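Have a look below at one chain only, the form predicted alone, in structure tokens format.
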Amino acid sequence: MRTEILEKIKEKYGSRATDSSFECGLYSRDLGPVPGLLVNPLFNTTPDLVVRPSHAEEVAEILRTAYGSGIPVTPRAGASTVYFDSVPIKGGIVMDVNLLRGIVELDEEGMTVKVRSATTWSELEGYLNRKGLACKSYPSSAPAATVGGWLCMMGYGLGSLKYGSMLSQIKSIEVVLPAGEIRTLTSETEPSLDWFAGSEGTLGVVTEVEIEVRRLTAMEHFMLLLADESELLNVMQAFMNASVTPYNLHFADQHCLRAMDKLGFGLEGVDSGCTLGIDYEGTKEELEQARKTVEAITSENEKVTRLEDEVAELEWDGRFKALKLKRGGPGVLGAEVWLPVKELAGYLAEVQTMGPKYHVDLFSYGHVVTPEYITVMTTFYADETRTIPYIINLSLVKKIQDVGYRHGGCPYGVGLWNTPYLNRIYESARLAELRKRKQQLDPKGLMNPGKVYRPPFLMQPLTYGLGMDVMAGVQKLVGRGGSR
């Protein structure tokens, strides 16, 4: 039965449909590549067919179908996590929403546009830009995530420090419950369209998203260099006590930036020390102001070093390339932290400390996104063609939340991966809430299945971290193993 109507798709859907081992094998992944030794045996990654509707009525059509015959259904666009928010664990229908992209109507007056869900952040801003208007924030991995999948995440980024997450900003959603339903959700119907942010597309599919925009206004750009990480929180919170907001507040610490250096992108003359970078946006009035928020931050601290405006303009152009450190390679491995901003110096006191212990290089940088919070990725390169070094490698992504547990953090994301952190992320009340609104949207259990709200048997708190620190205890005895 469930043969036929995957081919009943399929052949409805023509050349957006396919059920190809080498296609479907493309979508049994994201960003993170995990060796299949250790997926195989636990999960069906690989869908038994991929679908690729055009418009919100064939997204319905395709989940009423499935619903009505048990199939799982996994929603999907830029992809651009590494935590298999949007790969299947249970095989099923992986679909495609990429052809759902575009704008569909701007609202100059209300200063609002509506957008379809997989448009990219690179390609709105584009758009706007040339209306003389502006995103308000935007995820740091702008040219690949889309509108939709960043709400269905946390939702902050860059200009989040100034305007609030994704979700503040969001006026009106077009959803498709699980079972096919097309509905329009405000923070007025039931249910309310922030039931979606941080949904992970385990609720249905989102197909347009109607969000406030803002006028495009100058930018000024300053980066400052600091003698150590104490330094650089203190500096943090004067920039966050002034009178003039932060577009961003970003950091890099001592390790990040050797690592740049030794592939040809350091800071000229940065030898020691973290920066941070602070960019504005605004009217002239304000940006003057900001300039003399900035010169007196920096004429109050002599352990302050204001670098040149071109290297605060170079580091704002390459906002979007963070992962160029991965060039260092062949690969990356590493955790995104939410922490409390207090907590920064800590943590990456600690986690400078961890990094020999364990023979890897541990390199942190970050975005301040609320007046409390910061995202901080802390990263070592690992080789993932090594499977067994690179496997026991994986046991320090764990190292590294401890550390920011330790300071009151937690995951940034859930997915599948960061599942057995489910309790750090959320107190028990609100993981209740959470649950019930799964049962209430999809009884079956089958959008986006094995995702968010409980983690596998084998991924349970105390197996998974019995089982991360003996691999990191393997990690301290044989050295660098797969890492460099």
The other form holds:
Amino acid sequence: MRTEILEKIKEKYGSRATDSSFECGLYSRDLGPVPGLLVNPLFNTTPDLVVRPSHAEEVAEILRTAYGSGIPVTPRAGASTVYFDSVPIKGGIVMDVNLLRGIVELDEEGMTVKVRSATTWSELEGYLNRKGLACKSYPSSAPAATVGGWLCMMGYGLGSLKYGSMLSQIKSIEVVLPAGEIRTLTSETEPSLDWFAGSEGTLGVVTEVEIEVRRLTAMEHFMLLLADESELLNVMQAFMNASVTPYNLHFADQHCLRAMDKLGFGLEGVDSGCTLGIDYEGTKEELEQARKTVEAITSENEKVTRLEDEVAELEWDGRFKALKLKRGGPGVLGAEVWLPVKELAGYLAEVQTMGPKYHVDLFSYGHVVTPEYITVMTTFYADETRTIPYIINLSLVKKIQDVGYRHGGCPYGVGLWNTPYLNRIYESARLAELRKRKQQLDPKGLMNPGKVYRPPFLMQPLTYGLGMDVMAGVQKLVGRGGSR
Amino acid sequence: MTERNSFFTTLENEALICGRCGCCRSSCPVYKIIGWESAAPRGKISLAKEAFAKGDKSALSDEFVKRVAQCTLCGACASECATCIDTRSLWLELRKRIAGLGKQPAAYDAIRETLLANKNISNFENDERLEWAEDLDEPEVVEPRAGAEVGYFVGCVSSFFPQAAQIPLDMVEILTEAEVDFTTMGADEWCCGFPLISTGFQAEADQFIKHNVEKIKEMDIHTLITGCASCYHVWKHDYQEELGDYQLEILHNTEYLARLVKEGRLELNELEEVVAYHDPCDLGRNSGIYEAPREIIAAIPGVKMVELYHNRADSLCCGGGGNLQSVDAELAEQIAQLRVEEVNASGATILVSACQQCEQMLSTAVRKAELPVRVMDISQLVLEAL
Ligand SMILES: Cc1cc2nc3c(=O)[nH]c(=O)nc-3n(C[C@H](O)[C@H](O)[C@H](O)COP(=O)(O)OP(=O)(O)OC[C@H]3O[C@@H](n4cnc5c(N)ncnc54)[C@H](O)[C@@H]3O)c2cc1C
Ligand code: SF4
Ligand code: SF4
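Provide the structure of the form predicted together with its partner chain, given the form predicted alone shown above.
Everything in the complex follows now, all chains and molecules, and the chain you saw is the first one.
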């Protein structure tokens, strides 16, 4: 039955559907560098069929058919996530939504734009900039990430500190619910559009998004060098409390800077210390005020040096290239932690005591995304060509998350691999509410199964934690991370 | 704007560096048309990683080889790469490895055989290199001559393909008008070697490079100009080792013409046209030359210059690069069509480029789309303004 249905979809969508193992294999992974040895015995990540609908009606038809036949469907857009968010774990259909791209309409008076969901953030920003407008915020994966994909993830990135989460900027969305019903949702409808923020493709497929835009304004970029991380938090908070809110506020610790330097990406005139980058956009008056703020904060603190403006501009130009740190690996593992800003100093100090214990260099960098929270990425090199040591290295990802947890943090995003941390990510009442929504919209559990709501059997927090701790113990005794 | 730095190490290492983030995906013209993950740069690199870095030879399937050949080498993915992989070098290395294993597409063998037999990419013998000059009033001005101030490396397409022959004719007229002491290499000009490099036959290309450098030295030429974006890129990069410390200034025609305009050696008259410039990938993104052609166009009184939606480093490929036409002419045409949609939206009456391959691809696509737009080389535009 399942085979026949899949065959029918394949036939109907012709060159926009495939079950070839050559193609399907490529849809069995995202960025997550988890070895097959670990994944394959547990999950069926290879789709039976990949299909590329080009409009909402086609999405609806495919979902209706799949729903009626009990076939799981995993939406996939930019696939720029790492937790197997857009990778199926029970085979079935991968719905590659990338044909749903382009601008639907711009409302310059209302300062909103309606886009098809798989438009990338770079495409949208490029379009708006030509009209004298800009996105309020976007992820630092903008060339890859889609508007719908970011909505379905956490939606914090560049610009969030000033303009709030992506969700707060959305006016309406068009979605196709799991059984194939096409709906336009706002904050007033039932369900409300906010159900879809962070839903990771588990509640349906978003086909259009109407989002607020801003006027394109001039920018100013600043880069400060601090002697070490002890002062970082104070300076950061001084910027957050100043009268002009930065568009983007980000740091890189000294280990990160050193690694970049080794790779030939070092900052001119910097051989030690950590950096704080501050990017402003706004009116002439705001930018003037911003400059004064930077001058005041730097002159007050002798541990802070302001780097040349060109250094700050180069850093901004390279804002989508943080991944270049990977050149030193070439394998990299890491954890992204949603951390209270006030805990940053403590977190970084503890992470640094952890590195030598486990024989790895840990590099951290991050973006302040709300007045209270910062997303911190802590990474280390690991050689993926040496499978067993690499698997042992993976246990350190949990150790980093544990440090984050001790400082009030949790993983940023769930997908599959962060399901063991669900009780850290959500309070129990919130999790119960999310499960209720899932039950209401997708009672058969066919949309992107295995993600977000419950860990799979072998990844229950207790067993998972124990397994990881044992491996981390091995790493401590004999392990080595590092580049090849 | 300067040229992109290359951090390329080895195929194996670069394939392992790729983080599969997909930042290269949306800008790839081939992915835009095909739409499957296997056509996206990251998909191909994933397979290259399996085949070469992880030694899984089963990944080296015919389907994969086909995807590797379905690439215009436009370099858009290299500009976007979040880990600074020089993907253009990676594709070339991949094609070399594939050829090394004898798994290259049959069309590549045909290209290789033609080049080895004729020393050019056409079916004509290389002795006929200067046939195009027969249309000049004084064909002898292009006869090879040692010690000239400037050597004009015409390139195979302009030398042998009638659609492109207007380019050298116009260039000769312009150089004569500016009283430049120039010459050509005549039958001693062999293909620059790019069609061999881009099909994976590096060793064969090296013979061509060696030959051309020898001849340039023999002719005592110290300034070389060329109108082909790929010849220019190859001379600038792949010839350097062979040139050693021989002093050779290598300029694209656009750079040289911009210089002549600046020096007042060419007087440009009014043209009432709306002109858009298409940045050829090998001249713009892959060599960092964006301003010279724009300076020339801006120097023509009366011309209104408009930019295409994607321009300079973001320019969209014409579809004609990387020998794509030899393996998938339809795909190349579809890519050209994407570019022509931007030309249409720009309101241009003239579309100018600085590469005969771009001109050929875009002329065909403009004709197909029935647009009232003339497609021409920058030399033709300059000549019209003289
Ligand atoms: C270098 C780099 C930088 C990054 N920076 C940030 C950052 O600043 N902030 C941040 O939040 N994340 C960041 N990310 C993570 C990721 O890029 C973003 O979350 C991104 O928004 C995901 O979008 P996507 O289009 O790639 O979605 P995908 O990865 O394809 O999908 C993400 C999830 O959404 C679902 N989904 C996708 N599209 C739809 C749709 N139309 N309808 C329903 N469900 C859908 C999928 O099933 C999956 O569960 C970064 C990643 C990288 C590699
Ligand atoms: S070089 Fe151009 S065509 Fe080839 S993969 Fe990169 S972007 Fe695509
Ligand atoms: S942008 Fe670079 S690192 Fe990212 S997938 Fe493409 S090639 Fe790989």
